[in-house]
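Only one chain is included here, represented as structure tokens and corresponding to the form predicted on its own.
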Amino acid sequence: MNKQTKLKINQLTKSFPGLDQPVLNNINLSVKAGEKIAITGVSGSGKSTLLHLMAGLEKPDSGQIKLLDKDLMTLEPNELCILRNNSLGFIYQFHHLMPDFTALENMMMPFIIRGKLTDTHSSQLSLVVKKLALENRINHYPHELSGGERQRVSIARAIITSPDIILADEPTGNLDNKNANKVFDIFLELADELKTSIILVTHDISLAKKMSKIYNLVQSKITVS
């Protein structure tokens, strides 16, 4: 795999019991360093399933997924967990913050899992907190934050380790249009600064158009828009 290619998918197929045809059929896709792509499609088209496969959270029926030149299907569970924690960030429509932890503790969770925090990480933490305008909210608990603030904390948690790729599943779908665009633009700015690739799953065409490339998922197939 080219060193600039962070993720490569070959002939990926995924089916579920009870369905007449595969949800995903012979999908091919590659993501380069710093590249930002959107995957669009109607509800139930398989967008989230594809994201889960990329993260190694589900297994395909056939095909290959390589993350940083490592075949996800050949890794032991502990190897996959380490690769996922070190290389991927996740943002979902709902923030999934831990209610008993402060905003700062939620942001720091990837470092807590790793068991280490370097000076570089501390510097990145300061940058992310400032960019997301969360300096005065870091000691608040999720229930004390607005919806936009909670989503900004979830973005901070995803990007704070400078992952190779962030997988974002409708990351602003729970926000009004004004907050959605504001939060998403900050997210893109941070990704540019940290040279992080983004794979965005969304039905929001206005957000998709902010990415460098758009793929459409229709009837189990993926095409470039």
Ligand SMILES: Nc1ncnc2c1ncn2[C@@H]1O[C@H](COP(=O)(O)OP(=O)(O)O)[C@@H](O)[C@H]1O
Second form
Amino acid sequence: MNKQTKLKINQLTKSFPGLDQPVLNNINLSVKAGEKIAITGVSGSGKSTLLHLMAGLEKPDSGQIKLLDKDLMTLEPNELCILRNNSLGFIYQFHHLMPDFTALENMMMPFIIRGKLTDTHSSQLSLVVKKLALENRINHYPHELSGGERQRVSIARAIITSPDIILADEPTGNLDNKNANKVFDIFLELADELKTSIILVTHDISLAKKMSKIYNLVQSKITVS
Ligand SMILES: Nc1ncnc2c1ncn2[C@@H]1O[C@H](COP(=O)(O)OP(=O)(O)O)[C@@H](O)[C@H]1O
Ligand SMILES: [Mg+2]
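Having seen the form predicted on its own, could you now give me the structure of the form predicted together with the ligand?
Everything in the complex follows now, all chains and molecules, and the chain you saw is the first one.
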């Protein structure tokens, strides 16, 4: 695998019991360092399933998923966990923040899991908090934050470790359009600064158009549009 390639998917097929055809059929895809791709498709087309497979949270029927040149299917569960913690960030439609922890503690969670915090990490944390205009909100609990602030905290949490790739599943799904766009643009700027690749799953074409490449999932197949 080329050193610049962060993720490579070969002939991936995935089905679920009870569905008459595979959700994903013979999918091929690769993502380079710093590349930003969108995956669009109607509800139920398999977008979230594809992200779960990329993160090693689901197993395919057949095919290969290589993250940083490691074949996810051959890793032991603890190796997979370490790889996921060190190289991926996640943003979901609903923020998934932990209610009993402050915004800052939530953002610091990836470092707590990794068990170390370097000076680089601290300066990245300041950069991200500043860019997302969260300076005055970091000591608040999730229930004390607005929907937009919660989403900004979850973006901060995903990006402060400067992961190789951020997997974002409908990241602005529960925000109104104007806010969604603004927050998303800041997210893209941060990803550029930290050289993080983005795989964005969305049904929102205007968000998808901000990415450098758009893939479309239709009837279990993926095409570039
Ligand atoms: N764990 C599962 N068990 C059975 N069916 C599932 C499971 N996860 C997803 N599906 C089905 O797979 C299809 C694709 O789902 P999903 O990946 O969530 O689509 P999308 O994110 O594009 O809306 C849907 O028909 C869904 O019902
Ligand atoms: Mg989904």
